[in-house]
Amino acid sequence: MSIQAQLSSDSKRVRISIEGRFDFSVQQEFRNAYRHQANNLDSYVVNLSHAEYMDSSALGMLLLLRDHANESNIEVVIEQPSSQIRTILKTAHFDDLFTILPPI
């Protein structure tokens, strides 16, 4: 599976990890990763450390997650994108819409 969601021990954060290609082929998995989570969350963390590729449909999926999160005042953080994916995010001005954390 290329998308995995993990709820933090305090049930306040969902980490969505993406491995391999982040494109339209994983849109249903990505949506399922956040759709049925509790409403008392503080944040969604999208971990891109193992994402090898991202296209425009992935950008759209991130915007849909942001819209979903905004309904409940939940923060969305993107963490550890590769330099190539970070360039895509910056070009699309996603650094204005999301907190983007660099690789550790």
Second form
Amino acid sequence: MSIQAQLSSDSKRVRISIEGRFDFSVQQEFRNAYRHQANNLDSYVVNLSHAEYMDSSALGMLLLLRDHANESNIEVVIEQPSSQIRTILKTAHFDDLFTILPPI
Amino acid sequence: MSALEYPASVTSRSAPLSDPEKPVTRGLALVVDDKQSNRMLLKALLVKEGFRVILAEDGEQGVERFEKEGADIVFMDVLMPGIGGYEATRRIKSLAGAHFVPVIFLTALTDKDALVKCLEVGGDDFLTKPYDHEIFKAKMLAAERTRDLHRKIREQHKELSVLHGYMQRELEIAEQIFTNAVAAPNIALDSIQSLLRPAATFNGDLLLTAWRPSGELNILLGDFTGHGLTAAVGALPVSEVFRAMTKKGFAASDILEELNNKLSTLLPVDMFMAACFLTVDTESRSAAVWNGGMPDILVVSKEGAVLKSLPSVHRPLGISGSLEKKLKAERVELNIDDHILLLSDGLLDARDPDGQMFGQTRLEQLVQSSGSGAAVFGMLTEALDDFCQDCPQDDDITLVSIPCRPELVANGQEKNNISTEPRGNRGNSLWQWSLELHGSGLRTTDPVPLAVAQFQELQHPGTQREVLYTVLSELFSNALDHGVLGLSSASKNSAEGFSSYYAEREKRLSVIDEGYVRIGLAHLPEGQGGRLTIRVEDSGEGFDYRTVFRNAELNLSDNAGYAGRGIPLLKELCESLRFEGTGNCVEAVYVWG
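Mind giving me the form predicted in complex with its partner chain, seeing as the form predicted on its own was just shown?
Once more the chain from above appears, this time first in line as the rest of the complex follows.
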């Protein structure tokens, strides 16, 4: 599995970890990772420390997650992107839309 | 050949039902065996199972019969005089080509090597003699099952290729229409160098150019999420907004805001458009530049030095949510022969055969080493080709080089032709348009530009606009001045009278609160052009047009009423001019094309 979702012990946070290419090929998996989670969450954390590559459809997938989370007032955090992925997030000014850690 | 043997071809295998008594056969079986007793035994068994059977006495004959008549299944002995069963199988399999014809070896040999070889030469199964009839039947069924599966896959593959062909064709047609609608109206493409290389039939990258009314050039390079048809659908509304608003002279920030609103509404959440927007004014040698989510825009000097690198200042367009940052363009000073370089990320992410990306560093090094701004484009496209070789392309690639040259700004002639829509005659059509102005509306609204614009929108006759403008102006001012306002044209005869005429006109117009003018246009297509019937009716008393016309024909005209109404001019420009009623209604026919 290139995508894993893990619920924190206090059931407040879902951490979605992506390994390898973050592009359209993992679209379904990525959706499944957040779709059926409980509603009383504080945040989704998208961990990109093991993601090697990201394209514009992955940006689109992040927007879908944001849309989904906004409905229930859940925060979306993107953490530990590689320098290459940071450049992509920065170019798209996604720091306007998401909390990115460490900050851009 | 027995009565049960029918020819069958290799290509067509559906057996004809020649004997109505006989049920559907299982197809044609070829038995190759040098012993007659074996052949007869097997034949009896196969006929009972519903096969038509052909026989061969050795390998050569087996191959020959297969070549001539084909077979749906082959039973092969191993040891025979001549080429033997192994070689015969090789040849039959080779003749069958892509068609799967199962070959089952029936042999008295029992050693491991001999049996392994049965499969190595292309056989599909083997049975050692003497064989059990039930096992024989089971193996035969298994072989048929495999064969039928093969046939089914082949058929489906064929259907798929046909469907794929249709779809490809449909895509190509749609793409052509699409390109015509989106890209064909682009202008100034002689001066701008561009490389547009889509990854699929449809391009998710989009290059638009249009002149503003004041002559500056607006350029938009957009890159939609993904590529192919889904990425391209957004291009139509974008080009519409871009062209309509550019033509009306809106500022870059207004156009960007409208594009952002439109795309946020239209596109699904996960789709958006990264974009560069440029307004280039070579007269004042400057450009307004905005970059939302695209790679850095580069300004390259005449000598090939990178003067400026303009990074993305905003997120792409079409992502809903408030605009945290204003969509404000940055002003950049330019010198003649500076070049502005726009590119999509497909260029930076293009891969070589080893999977390496082209990358920003390589791009900048190439630009620096070019030695000339004008050479950068050619150099980069060449370097890109060398780099990618024939690697499959993951994303749409676009590279645009815009030189700061005087010819980029629309000249007089082009300014007149600035139009949103495809240039040239848009095809004539049948239509009507009308406008009625009442009271104070006559003071505040000039219907002539509206009517001319209407005509242009629908027909785009180019240079004939001025003529139509004159015709409509004359007709409307007659209706307003002499009809509604009741001014006498006689007073316009002297210079003095002229100014008092306009003073009186001004006065009456400022207090007008009743009366009307109706203007109606009706267009009929005719050949390459058309026939425009213009009707103007006013609420005034009219005039004695019969006397005026008669005098004109008798050449008795020193009549001021005639000249004052611009009638000779109208008669000159129009095919016909006819007054009706009390003279408060006029119909002019104007032919163009």
